[in-house]
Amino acid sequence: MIDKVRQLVVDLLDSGRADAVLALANVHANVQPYLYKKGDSLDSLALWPKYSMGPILKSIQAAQPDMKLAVVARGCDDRALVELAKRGQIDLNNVQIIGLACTADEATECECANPYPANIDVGNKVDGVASTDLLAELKGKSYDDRLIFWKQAFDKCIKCYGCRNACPLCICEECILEDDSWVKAGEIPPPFPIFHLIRAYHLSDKCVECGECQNSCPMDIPLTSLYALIRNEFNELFDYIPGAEIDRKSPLVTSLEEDPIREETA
């Protein structure tokens, strides 16, 4: 798989389709994203693990909105490039995706339904995974005892901030959970359920299952499971999948003449 996205690469620097090309690389020992160019080994070029391309993306556009680039984009990667691009945040016009289907092995480890992009440029589509043990188990909850299993969950939250500053799709200029008249300051853990509901809401349309959030925290909370259940709620309700779709708009930023929901819901 790597050999073949290496060829890619050499290939869209060398036509002229791409100014440069954002992929992985292992540096010192550690793998981050890397701006390749024409003329640059690519022996560096890593795959594994995953990282979050677009807030780099965005990034680099900002500061060099002219430059033709490609990126190597896994499924989530793939769904939050469109996500980011609904909302303005970068433009895909003068951007090529490298897609990048993740392995049996690597859809396991990360517990992803879509372990592919859009359009697979490198590697074969594997079968997700549908559901985990804990989701399953939380599904067979009633209300009141899902109440009590995150409540006890989110105890557990030092207010850190990570599951926000890691995630893609959190876009906000401003933050309302900085705002003290929502999240008061100096708590700790924040009062349940506003923090983590106010985030939820925010993620509902927008959660492409990265896993960052989950992967940021330092206290083990299971926020993947959370917005999996949201996600799937999400869908059942309007019939839509973030990242899926680059001409539709969310439901929850358009009125129904525009977007209309489902008929059998409507």
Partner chain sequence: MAGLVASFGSGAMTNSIDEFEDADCILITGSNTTENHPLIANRILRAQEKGAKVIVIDPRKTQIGDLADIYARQNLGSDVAWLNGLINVIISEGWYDKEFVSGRTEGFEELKAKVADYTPDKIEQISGIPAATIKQIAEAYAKAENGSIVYCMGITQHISGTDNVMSLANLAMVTGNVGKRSTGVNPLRGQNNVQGACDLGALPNVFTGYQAVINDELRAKFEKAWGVKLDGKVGQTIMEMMNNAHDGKLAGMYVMAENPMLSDPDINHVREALENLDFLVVQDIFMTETAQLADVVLPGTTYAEKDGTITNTDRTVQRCRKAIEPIGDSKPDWEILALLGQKMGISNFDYNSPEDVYKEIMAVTPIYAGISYERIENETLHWPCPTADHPGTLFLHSGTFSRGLGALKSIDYREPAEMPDNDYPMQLTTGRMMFHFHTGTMTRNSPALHKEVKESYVEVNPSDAKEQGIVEDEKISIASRRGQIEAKARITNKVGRGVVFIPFHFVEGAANVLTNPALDPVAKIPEYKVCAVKVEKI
Contents of the next structure:
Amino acid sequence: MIDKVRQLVVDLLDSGRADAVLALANVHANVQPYLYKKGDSLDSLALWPKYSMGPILKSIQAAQPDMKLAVVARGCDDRALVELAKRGQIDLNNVQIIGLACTADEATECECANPYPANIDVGNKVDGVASTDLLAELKGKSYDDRLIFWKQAFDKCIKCYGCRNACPLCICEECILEDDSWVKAGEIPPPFPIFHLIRAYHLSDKCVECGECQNSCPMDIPLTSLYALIRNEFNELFDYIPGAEIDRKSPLVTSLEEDPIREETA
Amino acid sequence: MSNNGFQPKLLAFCCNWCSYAGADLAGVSRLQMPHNLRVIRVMCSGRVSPEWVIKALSSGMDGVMVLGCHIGDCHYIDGNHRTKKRFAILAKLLGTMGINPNRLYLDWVSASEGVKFQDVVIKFVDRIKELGPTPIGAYQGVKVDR
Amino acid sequence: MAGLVASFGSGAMTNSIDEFEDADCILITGSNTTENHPLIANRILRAQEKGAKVIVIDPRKTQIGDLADIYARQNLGSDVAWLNGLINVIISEGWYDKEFVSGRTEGFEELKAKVADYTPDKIEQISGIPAATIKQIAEAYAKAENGSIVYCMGITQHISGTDNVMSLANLAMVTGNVGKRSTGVNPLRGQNNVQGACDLGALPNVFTGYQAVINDELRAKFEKAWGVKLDGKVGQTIMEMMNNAHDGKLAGMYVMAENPMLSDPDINHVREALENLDFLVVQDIFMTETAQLADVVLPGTTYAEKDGTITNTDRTVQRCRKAIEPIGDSKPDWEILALLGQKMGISNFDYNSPEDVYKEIMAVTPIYAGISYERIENETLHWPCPTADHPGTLFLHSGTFSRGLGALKSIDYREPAEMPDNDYPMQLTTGRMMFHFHTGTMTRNSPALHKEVKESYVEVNPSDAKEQGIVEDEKISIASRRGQIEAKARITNKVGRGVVFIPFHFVEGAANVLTNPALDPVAKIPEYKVCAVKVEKI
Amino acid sequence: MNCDFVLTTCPYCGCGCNFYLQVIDGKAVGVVPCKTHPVSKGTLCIKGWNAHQFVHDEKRLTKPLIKKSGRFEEVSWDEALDYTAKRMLEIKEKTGPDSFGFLSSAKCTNEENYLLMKLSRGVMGTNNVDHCARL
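Got the form predicted on its own; could you also share the form predicted in complex with the partner chain?
Entire complex below, previous chain first.
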């Protein structure tokens, strides 16, 4: 698999179809994001563990908007790029996507239901993770028990903002969570449930299922499960998967005629 | 837990053009209503950010109502379309986090519906009395030793 | 550190960070772990998730105290008392590890006799911890298969700091909770390279790797390596230097990337001391309160502009890598020191890179001898690592202690140097918080952190606040025998009655204007964690 | 345009988390946690996440300064170091090595601590060297 990615990267760079390719590299015995340019050795190329490519691509485009970029993108990266483009954060016209399907093991580790990009260049489509024990358990809980579950989970929160920082779709220039009038500043754990509910609402039409919020949580809070529930609910209401269709606006900004609420029509 | 004598603290966001006028009519018509409601007037129900509702519930409000113009009557054409969608997902989010979505109530009250205003308020107060005080209240303010 | 050296023969975390995850009982005291060592708190909470009991004994009920299975609030400075009390319960209930005690320690009978006086009822009286809780903690810790102790400055910054640490070591040894995986006594180091600064001999009594300056053989080794004659008497600690400067007995000081004008106790005394010097050099990245008093200020660089190594709290030597060019005309600190050494006429200060320096360190430092730049590119190595093929050492004191037998020390409880009285009826304790670091040189210049907490504050118990009519966010006065400051009140049950807490990061409302410079007689650590104050409305 | 990710150790507490400083055209613009690092495993606290912020602060010291008649003046490195060396050697000569003290730093690298220690012991001839482990 990795050889095929290597070949695609070399082709893009050598042919001049891309000025640089954003991928991962193994350096100092660790895996990191890396911007490959023509002539770079691709021996270091790596695929896993994944890093979120969207925000890095955004920072590169901001520094040099006319650069012809390519990016090795997994399903979640692919959806993040679409969603970022839709929201004016990046310009996909200048970007070529090398679509990489995740392996079954990788999908399991991420608890990912859709472990493949829209167009697969490398790898084979495998089934996603439909549900987990925790998701089933949470669905079965009463409201009071759920509240206790999340209260206990978020009692560990040290307000690192890692979930927000790592999220490819947290794109507000001024973050309401840092505004003392909304979330009292300087408190650990941050006030419950406002901090986490506001974030959940903001991500309800944006979450692309990358799991980076949980991956970056130093307190092991099961955010992937929280957002899996939210994505399902959003989809049930609006038949909408963030990052799936570049031409479709978020139902939260359209009228009822354009995008009706599903429960009603059913 | 017995809810005898429990008087819920409730917040209502009413749009300027319809439901606030409806509330006004209820008042002028001297319709009797429980006094648990604090009303905030907004220009459109579409102006009510879900963050406001989250803030109110997180701050210990027992319930929040959002009242706007009927679909099709919005002064800003489709402001209340957005309200409807946002509050549909917000209700789901509350439930996911463990806050009973029945603490949130969205409805449409026109300027001529003073009686409907009275009716939805009475019903909402009863509903929250039934649910009891918000569990969030226990998580607010000065923490007490366990 | 002096305490662990006396008990075990070496002073560092006995275990590595990942091992906490497999402990089945973790006793945390004097450490606000989630705020000040988040990634260690992560392992502790993972252990808890797997069923380990987490016990927190701290005067402040911080987040980790909230999350703990057992939390107890002790009176400030009462640590020897409750630790003796725990040991007493453990011995009298027969929960101690007889095999470990007889095979690996000395001094048990004396300790047993000493702690016999510390009955649960007496402990309750001194420490405020209920007798029943003492018993509960004693049982949980003593019966654990892999009991780990975690402590930080809340234990060491007392006049009895060394005693406190030796008492923790006693507790671990009596129960056989040391010298195994996930089992030991772990002081958490507060700054990214405190461990390294100690390891590299930035201490008045030792060269690198804890090689004593009074040892003729070791001194001869360094004399040969450096080609100079070296002094064989122990030098002055920072507190002694400050006192000597104050008394006119120290003429000059060179301060590298430190800000004693905020970090040292009794700041007014420090100011007088530094102003009294004939010559003060400060090397730093910002114009700190200390730099303002200097005759020469040399612009060093941040971590982002230099190569080098850093040794973390679990003895792992890691790389710091240059990411950007030095800002303006600033220079990496190693380069400044190398240039200055050359200017002072010394030939062997000619280094081209940090790796040059590091190779010299390896040559003279047995515990680092096997850890090279090349190896740490690919391996995680914890010292001691004496040779190039040594795998490093995850946990210390397996089979034998550095000093041979572990020393059980019989210690009596002593009151803090300054107890509350009629003039100063409340007690102050100080510490850190999540959003800022040390004297704020870096964090207060980071917008995202400044946004969270912009100014100093004082935590006041709700009952005390009510009594004095103090409300949230009200600016109040806090005074000790050494000075007075003002800070906004935060009313919280984190602190107990009669105790206030102030973080020490802020120059306005600086906690260390108030703190007591009384020192631990061995470690020479000031008693930051207890002094008497009065709290008043303005 | 250059965009590099430089692996380094967090400058704050003793946990020893590692992260990548993202450097775009010579400027540290952000922090990316290192997912494969044994301590931090892709996570950081709020201080680590913002560890790039103070690096380019405009209040950074950029020139050597010497206080002349009560005011700091910018000087060259040569002047600053010559003057410092001269004053230190004068003190050593006049009042002896032990009338000088060194305060090293837990925020500096091992190499820097070693050099300051060597400067103190090997050049000034005093064991008066300490750092803030006690503080």
